Structures are given as structure tokens and as C-alpha cells.
Amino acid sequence: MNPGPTIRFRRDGGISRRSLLQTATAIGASAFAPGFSAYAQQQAFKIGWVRPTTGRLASSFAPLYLGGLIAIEEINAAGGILGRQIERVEEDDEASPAKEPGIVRKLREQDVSVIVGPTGSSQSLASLAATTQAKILQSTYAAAAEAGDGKKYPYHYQLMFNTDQQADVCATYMAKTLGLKKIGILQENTAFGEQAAVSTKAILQKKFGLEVASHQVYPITATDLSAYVANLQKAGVDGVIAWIANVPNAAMIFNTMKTLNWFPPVTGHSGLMLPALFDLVSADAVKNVLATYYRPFTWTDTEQPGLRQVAFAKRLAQFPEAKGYEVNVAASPYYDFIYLLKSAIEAEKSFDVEVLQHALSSVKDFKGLLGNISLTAHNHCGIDITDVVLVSIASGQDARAMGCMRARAPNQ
């Protein structure tokens, strides 16, 4: 087997003319020949990082990698993809979308044409820009669905839940399951609450004919919440729907329903499932609440997570930094871009950018931690809506949890 071109130093530790020729001519003539197959496979695979190292969201970003990191770290322990082992090229956007494109010039610079990061829509949209451009590979934590277009974003993957696919399961949840009619919506007013918001409006009146009771929009900075939800009562609102992604806020709503001794069935976004939100709220103030998950990871009476899920929860407890986060950890799409990635590859036994994205858009039913991944030229979302339920808060506390499971609502 050919072991590849021999580079002879000088004294001086530096590369001769004479030699750098040689060795330039004998890897362009060795790409055609039988044993170059062999030493490229000795070559990392570069995949490019990118999250918050320093900035305010440094810590709290930094566990939605964990599941990124398990994946390579079992690919590469198994040998890699097609004999190249992955090997992270890390780069900090300090949580900025106004360096997103500064980070994409620099990875691609250094050969990158994987990105996996960053994390937060306004980062994502603003990464994609520049990635679509440059045709590169990649997977963001975004839950906007414009991020899951694939006409628009080609060379993108969102492999998890969208604000449309979370609205429209509360919606149904509220009207149908419930048959509710009087439904009030409650959001921060951020780009995702209002996102969630415009869809949840949407799927109202479209699918059962309903107008929204009363919208209620308050500033995540605000430090009394009580008027937005007291609006909501006295509107006469039987069911909320909430767009709420922060404890703090979240614990400052249930505590006033719970003053108030109103405790409407309420439905909305992961977020709200953070072990942290029971060190600010009892446990009566949250028996009515519902938020969107996966269904590999819930239980009912006659259902159990899955096996792999179960291995993952297990697997998550051996990294201190995942504790109390280990539900926005498994929702993470990391894990699951990677091992589709390799998929691909390994199909294809190809590297090449345009076979993959071709390949990646033509997935069909591969089998992933959040549920079947399937995905087409047009839609890049790959987590099909019937893999979307509404999960019981209160039973973040069972002892079956492991972190990451839930309960599963009745009739989902």
C-alpha cells in the first residue's frame, strides 16, 4: 500500500522547494491511484463548532452541545466515517448573530463544509445567510420555521420541532381534545414568542374556527407578570396557550395563577419543563400544565421510552454540566445530525458537499433519537408532527424522569 508522499525537512526545520514540488505532483498523481483511498482516510473529518464560549449565554448554551459531543465521541471510537475520525473545529459566536458571518468566512477558510451550530434562532437565520452561500453542510438549534425551508436554506437541516408543529399540537390539544372554546394566548414578546403566537392564531381559526379570546404579549425583562395573566381571567379565557422560554418568567405566571386560584389547563413551549422551575413554584401550580416534547422519550400506562432513548438519559448523567438541563439536552438535533451525516456518507461513500446534500434532502424514515427523520427537497424539517406530543410539567419530579422522560398527556 502506497503510505503517501514523504516530506523532507531541511536542517533549519523548514520545507524545501525541491521537495514541496515532489510531494505536490505525487498527491495529485496518487488521487487516481489504489492506495490514496487509504491515506485519505487518515485525514480528520473537520466539522465545524459553533456555540457561545464566553458571553452571557456561555453556560447555559454550552449543555445543548452534550449530544453533539456523545455522538462523535462514539463514532470515533468505533472507527469513524469511512476510517476518518471527526475532529471539532471550534469557533465562539458569543451567542452574536452579528458575527455568524465572520465565523462562516473563517471556517470555510480552513476547509470546513460541516457546520454544526449555533444555537438560537436569531444566530441560526443570520449563520444561514452566509452558510447557504457558501454551501455548506449544517445543523442550528432553531425553532423557527423558516429555518426548516429547505428551498430557501438547501444546505441546512432542522432536525427538530418547529413553532409551527409545536402551535399547531396546543391548538388541537385545546379545541379538539379539550373542546374548548374561549382559548387565550400569553407570549414573550421575542421573535419566538411571536413566531409562535402568529401560527397558534393561525391554526385556530384555519382548522376549528376560533378567535383567540385574548392575546396577552409582555418583555421578558418585566419583574410583575400578574396583569398579563390577571387579563387573562377576567377575559374569561378557559385554556392558555403560552410562549414562554425562561423559568423566571414562567415561575412568575404559575405563582400568580396560583394566588389567584385559578389554574386553567395550560399548554406550550420545552422550555417550560426545566427541573429549575420547581425551586421557584409548588408543585399544585404546574398540575395543569403541558408543554411540547418528543414521544421517544414519554411514558403512559402502556408505553415506555425507548431503549435508545433510555441509554441516552443514562448516558447524559455521567456529564455534571447536563444536570438540569437534560430535557433542552435531548431536544438538542445534534446528536442526530451527526449520525445522519454519517449515514449519508457511508451510503454514498462520498464526502462531497453536493452528493450529500442531495442524499441528506431524499431521507426517508431514518430512525433517530427524537423520532423518524424524513426529509425532501423542499422541507428540511425532519421530525414528522406525529412525533410531537404535550407532556405532563409535574412529572419532571417522577422518579421514571431519568432527566430527560416525561409523561405523556391522555389522547396524544
Partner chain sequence: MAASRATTLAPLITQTAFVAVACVFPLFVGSNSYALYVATQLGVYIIAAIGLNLLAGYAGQVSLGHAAFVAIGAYATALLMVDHAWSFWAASLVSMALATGLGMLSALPSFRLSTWYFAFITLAFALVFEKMIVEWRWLTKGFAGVIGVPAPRIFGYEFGPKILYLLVFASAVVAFLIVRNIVQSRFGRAFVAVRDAPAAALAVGASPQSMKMLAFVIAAAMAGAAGSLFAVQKTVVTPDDFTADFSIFFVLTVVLGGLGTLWGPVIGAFVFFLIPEFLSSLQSWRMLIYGCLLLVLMLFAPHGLAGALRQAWRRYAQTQKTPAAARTDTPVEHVAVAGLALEITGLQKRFGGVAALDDVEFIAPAGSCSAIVGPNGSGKTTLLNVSGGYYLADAGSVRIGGVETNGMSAQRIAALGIGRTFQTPRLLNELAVIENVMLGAYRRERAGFASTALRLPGARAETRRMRAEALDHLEFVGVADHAEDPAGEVPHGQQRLIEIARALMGGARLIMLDEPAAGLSMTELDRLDQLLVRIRKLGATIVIVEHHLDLVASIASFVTVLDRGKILASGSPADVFKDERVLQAYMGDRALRSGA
Given for the second form:
Amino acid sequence: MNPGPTIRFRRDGGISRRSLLQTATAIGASAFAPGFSAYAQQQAFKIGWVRPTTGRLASSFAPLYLGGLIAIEEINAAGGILGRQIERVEEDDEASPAKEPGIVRKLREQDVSVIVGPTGSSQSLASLAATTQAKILQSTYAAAAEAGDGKKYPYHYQLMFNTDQQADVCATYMAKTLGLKKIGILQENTAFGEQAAVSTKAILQKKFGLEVASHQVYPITATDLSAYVANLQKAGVDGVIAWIANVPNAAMIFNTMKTLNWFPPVTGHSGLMLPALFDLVSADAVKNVLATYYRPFTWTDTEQPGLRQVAFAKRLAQFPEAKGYEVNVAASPYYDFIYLLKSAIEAEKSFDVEVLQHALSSVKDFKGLLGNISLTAHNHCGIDITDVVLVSIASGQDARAMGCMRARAPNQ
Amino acid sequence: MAASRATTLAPLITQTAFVAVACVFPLFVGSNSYALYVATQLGVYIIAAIGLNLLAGYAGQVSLGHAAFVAIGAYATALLMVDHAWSFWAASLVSMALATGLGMLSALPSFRLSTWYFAFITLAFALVFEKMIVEWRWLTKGFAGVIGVPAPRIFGYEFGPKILYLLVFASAVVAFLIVRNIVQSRFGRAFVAVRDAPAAALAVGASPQSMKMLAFVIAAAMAGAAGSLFAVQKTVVTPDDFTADFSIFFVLTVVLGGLGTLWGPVIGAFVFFLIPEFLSSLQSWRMLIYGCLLLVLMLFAPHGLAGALRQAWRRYAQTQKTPAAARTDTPVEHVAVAGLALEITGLQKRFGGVAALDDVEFIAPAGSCSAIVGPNGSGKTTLLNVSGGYYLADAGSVRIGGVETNGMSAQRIAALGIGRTFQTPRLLNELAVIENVMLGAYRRERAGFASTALRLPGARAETRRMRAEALDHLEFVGVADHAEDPAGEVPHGQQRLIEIARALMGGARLIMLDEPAAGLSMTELDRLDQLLVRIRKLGATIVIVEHHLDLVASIASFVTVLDRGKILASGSPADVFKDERVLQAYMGDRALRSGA
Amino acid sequence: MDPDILVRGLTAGSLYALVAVSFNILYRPTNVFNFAQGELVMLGAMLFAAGKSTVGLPWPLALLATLAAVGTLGLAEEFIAVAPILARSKTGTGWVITTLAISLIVSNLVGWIWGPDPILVKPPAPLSLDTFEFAGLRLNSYVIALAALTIALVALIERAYRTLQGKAVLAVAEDREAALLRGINPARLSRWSFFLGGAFAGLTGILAAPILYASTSMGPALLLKGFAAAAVGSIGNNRGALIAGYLIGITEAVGASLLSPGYQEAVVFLVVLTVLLMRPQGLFGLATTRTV
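Beyond the form predicted alone, can we have the form predicted together with the partner chain?
And the full complex, kicking off with our chain again.
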């Protein structure tokens, strides 16, 4: 220890040392803790981002979040929400419902009060059980009608057409537009298939007084689906409502129809529209196949898709990982959810979950990408049935498709 | 299993420290923290893995469908609590009962099928079960599963995450202790016998069927309990939780940790389920890493991580091993036994078209020593096997101590007081010599399953008594200095003596020895000679199959010669060895050889 | 009954029989039942599909390349996962775990390379999947060719076992040590068997691809049905496997049509379990006695 320099320092360099320390602190903070300096201005707004980055479904589910990602990029570039940047907190759920409760725990620990994801009806319902209890605002990719029940899941916003609406559109087209009497149902044995088939039967019964001519339920892991198609044909079915959500199953079914040289009109889920189908099935096998979709993303001989939607399609084309999944990305509720949330926060000037939940319960005619969204305390689905239309599968190979646009069926 | 103090102390401290850390863990984490959630889940996996280890590791029944038992438990608890508002405790009991029922059903195929057939059947079961959970929508609520399982309550007090953790932790400790107690008891020895040497299990009167059934019941009950805890811990029970992969994970867990080691399932579960939580960047490589790990372990460390640790520790401890405590040298006093007579008449046994035994008469009076000789393939061992109930005779009668035994199962015959040794010794190579001898007392030990599992004083006292007695028998046959060595490492000749000690331990009143002298050195042969004389003096009947005619001539009072399944001659050794037919058919070259 | 059931049973049955035969080829000299066989079949289908569509090889070349590749993988499996275990203990069942490990490794590697999407494989011209009606049955030319080829392959393999090398394989299966004394090298035979068994699995995958599509998830189902056919037909018995394959294919089709299609695995499982409990040696095998 040498007391000399210390004394001199105190005498000669006292002030300069203090200022030096202040500078050092400032530099240190900005260099080593950018989050800290951001905190000083405004803390980032954290959104949980639950999607599979590993596992069997990672490659087909992970890109579906691009819509949400684009929304966040746009918002952050424009200065965030009330000055706060949005920050995603990624968690991998491996697309397994079993993982969801643990993931909600993980996110709660990080003070996340809004979650986007998971994707899939059963994953979503498993997650909702935990988020509802924890009062977390959430948007999942789940078509099951139950997920849009605001009484049951008051903090969840479906913002996409559900199985009831899809069934209604498909049944009406078959029975009314085409005037068919012998309608068959072909369904996968999942929660989605089950809910969709039940509403289809109910609607055919109630609205048109029709009984289903043949109802076939197949396991998604089956290696040969020809028996089911043959059964429909034998039952003399002249139109098929198909609740199929994956490409391999769809391919097996349409290929079987081709080998049987039987091409009845088929209507079904938007999952049929993935271009991967055309790797497995020739275009002529799907000439009579229609799927449910959103009006603003469709064209007819006289109408063009919406301008916002076209801009979205162009933006989407810049993401290579979206290739092949454009339709499912466009049909995801995440883009609209982020913007809906932003508008509610800005209207209420609050990030408080209860305040936002209350505000969101009375949204009227919010201009979403998928259509006009209106919510009530009961109805958290939000999509108006007039925005749900049938489109031609084959139009996916049309030059006008731009990935996520499709040709609307006549009379829609 | 038991080793010197120095080698047990350090592992004991490690184990205690581990349990202590696990016990105070909740004090250091938040109630809603992810760490606590994962730790609770780990505890649930450990409970199921401990049960599977008993089944696959000790009893040798590799079940690739263990997830089904957990699933039944989880679904039963979830459905009863959510739909019928049952309390957790009642639902949990039902879960365990249902899983146990399924376990008993799964045990049935294992009675008739070999290990790997059985493994395949269970794998198939796992895949079918996975489908059925989805298919039975009316029961399981299909793909979406049962959601919103409430927390357990006691007198209106709801268990928070920390209390739930402690409940799971306590259950895991109980499961561990129960399995430890069973494994170190006669049941544990019988499990290993069923796995490694089914013939030895039969010889000591342990029915492989009952042992397999018992192992299944325990493993399934533990899986049911784990499933029940799984439901309240996860709060969501879906078909995706219980895929065939989940079953395979459990097998991997146990193999990774160490099949047939007590700490294996605990270590395995830690490594298997916890490491991915830390290494999230390796997530997509996880299954690949598991596959490679499994392969490498199976090739280089068949007893898994626990086995490798134990081996490393032993190697280290070897250098500072203190000699085993000298035991008091009290003269061995063996109680006399009443020998059982063996009477065989008109015995027939055919294999395909070949008559292995053709109208054989054989009588060994109580307390006598009778020998069966004859060329290879003359039916000597078959005669022993039919007498012991290993084969069913086609015709004829076998009476042991006046009881007709033809048609009785081997383990029931053994229970009459029959001891048996085999041509190739059937020892449990991984167990200590003394444990092998104690296995012999399987039928004599009285402590029931419950008192064994809970290690009640009665059971402990009995174990101490049996241990002392086993050591006596080892001294009697002269292998006491190897008592604590693994039986597989003992020289071949002494393994035969251990088998005899095992038979004596069972209180055998009729001992059937299959070529005990084969491969013995001259000194060992002398000892065998003396030993047989001593056994006979105790009063037991001896039936010996032997090629070594000097030995036969020295100890047997009665000799039967078999040739191609028929009796060629019988009588006193002196008479028989003079018989011309015998000399022609059998003695010709052999008499010269052994006479030299 | 619906005559189409017969056609479906015939189609699936041919594939199950082929998988069962590929099991048997491996099993005969080694007494090892390869748990990775399903993934080898899958790999065959994927390699062939990739070779044909991605690389653009003509199909005979893609076929040969696939057989060589899958056979080599089988050989590698023998070398890494089976031979060391058998060297340690002839009767141990450690190979259950090691072959399961290989199955995990192969399925994950393949899944990582190709992803979960199935690849369409067209039958080679002039065969096609287009149905025509014949005697009340709805058939297609590929299914007829598949069944014919299956029967021909089984006949061919049975013939091969009657040659000297084939007899050596049977001798090794009977008694390894005795065979060794007679100058047969069991290690060499076991390597050959794994190579051929692997190649046969690859061929099975190629033949299955036009019907099931080449997909990374086709392994487990084929493993189980193949095992069912091999076990019911008595392990090691190729003619038994052929008959049992068709039995199982038809059982499955009948189960699917009488009950719900979701029950077809359960029906097959129950049938196999019942057969094995009554005759553990299968329908076409001799009872073996325990030896002590």
C-alpha cells in the first residue's frame, strides 16, 4: 500500500475521477447490458412464442408463425406499441400437448402475459387449460369450435373460422348450390375431424333435412385408404365432404379416386390446399375438389384479392421457409391477433391483462387480414361466416395464386 | 452386494447427500417455477422407472409397453377426478388397482414366450394401446385428452406445487426402499434366478410363473401410482403423452442408468429426462444421441451408468480394501435329515421318435447313495429330469417319499425336499456365492412379501439367520473363503460345490447330482468324495449320475447302468462292474481309461 | 363378404410376408431378431424414391444402389451391434436393446435428412395402380405383380437354402459350435446374412413404396406386421411366413371392415397373441422341449 498516490488523487483528481466513473458506468451499461438501457427508456413488451422447432411436425408447423412475425416486424419498425418494442420469448412445444402445461409455467416465470401459439387443436386445448387459469391472453391455431367459446376460455381469441362454420359452408354448397341428395362424409379420427363431422351431420339434418349417405372414419396413420373411398362409391354417394387435415392422407384418397376413375365433388378443410399435394397427386385428380378459405384471399373472374392481402403475399414470398405453406400461414390467426392486441392496448393506454380482456370483448368490425372481426364475451371466434368461402384446390397452380391466393368457387 | 466397510461408506454418504438435496430443493425455488415443475415430473418418471427396473432388470422381463401401465393410472385418476369429482387418494388407489390388473394380464404371455418374443409382444401392445386411447373416444375423450385435473387435497387443504413435489418425492423414496428390500431378499434372489438360470429357480422350488407375476404386479402398481401422480402434476392427460416412444424411453432410462442396479433408474431418469432441459440447443439431436448412447452403453457397460460407477469405485476401493472381518470359528453342527426314498417304475419318455427312457425301474431307498451310470446319451440326465419334474413322463410312476410326483411341477417337487445340481452349474453369476446358497432356502424362509418389502424385524432376523446358515453350508462344502465373491468368478470345480451347498441349504432330503465330478482336480475330487460321505451321514438320500467310476465305487451302495434308455444292469457296484454285458456295452474302453 | 377385402389382404399380406422373410434371413444363422428391420425397410423405400426422383437415376440403377446401401447398413449393424453382443453371450438378449438402438439412430437420421413428407413412387411401366374389374374383383396390375414376385422370391430363397452355403446356414442355426468343427465359419455366415437380410429389407421397401408411399414413418407398422407374420409362420420358416403374411393381411382387412378400421392393429395383435399363446413355436414349427 502506498498512501502517496491516494492522497494526490484525492486532491488533484477528485472531480475528474467521479466523472470518469460516471462515464464508465454509462459505457458499461450500454456495452454489456443493452436490455438495461432499453429498460431505462421503456421495457420491451414480451410475447410468448410457442411453436415446435423440433419433432415430427416442426417443419410444417414452425413456418405458420410467419404471419405473427411479420406483424411484429411491422409494428416494431413503426416504433412499437405505446413506445414499447415487442420481444418474442420462444419456447419449443414439439407439437406435443403433453408439453404445454410445462411451457406455460416457463413463460409465466418470465412474466409473459401474452402467448401466441401453440398450433393444433389438441395442443391448444391442453395449453388453454393452463393459460386460462394463469389469466394469460392467448391466440392459438385451433379450428375446434370449443376454442372460440369465450365463456370457457375468456382469455383466448380464436380469430379464425371454426369447425362449425366450415361445416356450414361445405354442407350448404353440397346441398343447396349443387342440389345433391346423397352426401358422404370422410373424416380423419382426430378432434378436428370429429368436431367437423358432428357439425356437418347436424347442419345437413337441420337445414336441409338430409341424412348422410355414408360416413367413413379413417385413422391418420393408415397406410391404405382405398377401402374408405370404395365404400363411399359403393354407397352411391354423389358428393363427399372431407375432413382431412394432412397431405399424405389426402393424396392417398385422391389417388384412389383417380384409379377408380371416380371424381365426385369434394369439399373440405383448408389443409387440402397445400401445394405438396401436387407432388403426390396429378392435377386432374383434384379438379372437383374445393376447400374452405377466406374471402379476401380469393379471386373470381370479376373480383381481385384485397390489396392488403396482396401486399402480405408479397412480403411472405421473401421468407424461403414459408414456401409451400403460404396458405396455412395466411390462414393463421397470429397476424390479426397481434394487430388486434395493439389496437386494444393503444385504445386503453394500458398493458393490463384484465383491462385488455374487457376491451377485447366488445371489438366491432376490426379490419383483419382474414376478414371483419367482431367479438363478444361469448364469441371469441370473431370471424363472420360471410368471409368463409370455398375455393378450388387446382387454382393453387394458377399464376395468380402468389402462394396464398385461390380462385373462389362459383356462387360463393 | 455386501462388501467391506470402506467400500460402502463413501457411496452411502453420496446417496444420503443426494436424498438430502432433493428434500430441501423446494426451499430454493419458487412455487410456480419451471424448475420445480420439472423436478416433480422427474420424480414421477423415477417411480415408474424403479418399477420397470425390477421387472426388466431383476426379473429379466423386458417390457417395451410400460407406458400403458402409466397411462392407465393417469387416465383413471384424471377421469375420476375431473368427471366424477373423486378425491385424489381414492382415484389413486383405483389407478394402482387397474394398472395391477393390466400387469397381471401382461404377465400371462411371459409364461410361455421367450424374453425377446415377449419384448416384441409388449412393443406391439404399446403401439396398439396408443391407437386405442384415441379410438376409445367415449372413454378417453379422444385426441384432446382430459384437461384440468385438480390438485390433491387433504381435509380441504389444496396441495400447492411444493407440497405436490414433496408427495412425489416421498413416493419415490418409498418405491426405492420397497424395491431395495425386495431385491435383497429371497424374492430378489428368485427374480435373478428366473432371469439367469430358470432351472435353478425350479430346483429351489421358486415357480418362475409366480415370480414373473409378482414382478409384474409390483412394476405395474408402481407405474399406476406414477400415472396417478402424473395426472395431478401435469393437469392434462392426452394420448400424445403415452405413445410407444414413451415406453421405449422408459426402457432406455433403465438401461442407461443400469439394468438390475438399485440406483440405475434414478440415475437414468436424471440423465435421460433432465439433460435435454439444460441442452435445449441439442434438442433436435436428442433421439440420435439417445440411440448412440444406448448402443455404446450396451456394448461397453451392460450395467449402465450405475454399473460403470460401481465398477470404477470398486477398482478404486480395491486398493485400500480391508480384509473381511474374521468370523467366529464355531464347529459346524448340522441337523440330521430324514432321507426320502425314490421309487421309479415303468418309466417311459420319448422325444420325437426316440425313446430316451424305456420301461425304467429305479429304486433308491431312503438314506442310501445310488448311482446311475451309462454312456453319453443313455438317458441318465433325462431320468433325473423326469424325476425332478422338468419333463413330463409319457408313462410310468415316480414316487418320492411315497408320494406320486409324476405330473407335479418341478417347483412343487422341489418343495418336497428335493435338491438338484446340474451338469453345467446353474449359478447366478452376478450374485455373491453366499447369495446363491441363500437362494436354496427360498422355500424355507417364512417372511411374507409384505414384511420383506417393509423390512420388518421378523424378516430381518430371519435374513441374519439364513446368512449364518448359508455360511455354515459353505464351510461344510469348503468354499467359505469365496462367500462374498461373485459366483461367476469362482473356479468351475468350486461352482459345483456351491450348487451342492445350495441344495443342502434347501434342507434337501433327496439330492440328485448330475456329474458332480466332471472337470474336478484330484484334490477337489477327494473333497467331493468326503463331502458326499458327510451328506449321507446326515441322513439324506443321494442319487448321483457320474462317469467317474472310482467315485461311484467308493460312495454308492447301489448302481444302475443305463444304455439307450434301457436298464442294462443294477445291483451293488461290485456286482455290476463285473457284469459282462456292462463291460461290453459300456465299460470296455471307459474302464481302462478311468482305471488308469 | 366384400371381395375387395381379398385384394386388400393380398396386397398388405405380400408386404408382410416379405418383411417376415427378411427377418428370417437374418435370424437363421444368428438367432437374432432384428428390431431395426422396419427402419431398414423404410430406408430402402426412401433411398429408392430419392435416387429415382431427386437424383434421377433410371430405376434398375436406383434399385441396385438401394439394395447395396441397405445391405451394407445391415452389415454394419451386424458388425457394431450384434457380433459383439453374441461374442459375449450366445444366449443373451442384449441385442434386443442394441438393435432397438440402431432402429432409433436410423429412423432419426433418415427423418432428419428427408423430413416427414411422404414421396410418391410410381410403379415401373407397364405396371400401374389403375384398377380393372376381373371376376368380381377390383385388381390392378401392380398388386398382381407384387404377389407373384413375393411367391417367386420365397421359392428362390428356399432353393438357395438347399445349396451347400444354405445348408451351412441351417447347420449354424442348429448348433454353432458343431458347425465350427465342420469347418463352417459362423461369423462369416452371420455377416452375409445381415447383408442379404438388409438388402432384402431394402427390396421390400422398394416394393412397398408405390402402395404406401415412401415415408419416414412407415417403419414401426411394417416391423410389427412383419414380426407377426414371422412369428405366426414360425420364425425361420419362409413358407410359413408367406402363408402367415397373407393370413395377417386378410385378418386385418376383415377386422377393418367388420369393426372400425381403427381396430385393425388390435385385431392383428389379438390374433397373433392367441396363436403364440397356444403354439409359441408358431403354426408351422415343431415344438421344442426345454433342456436342463
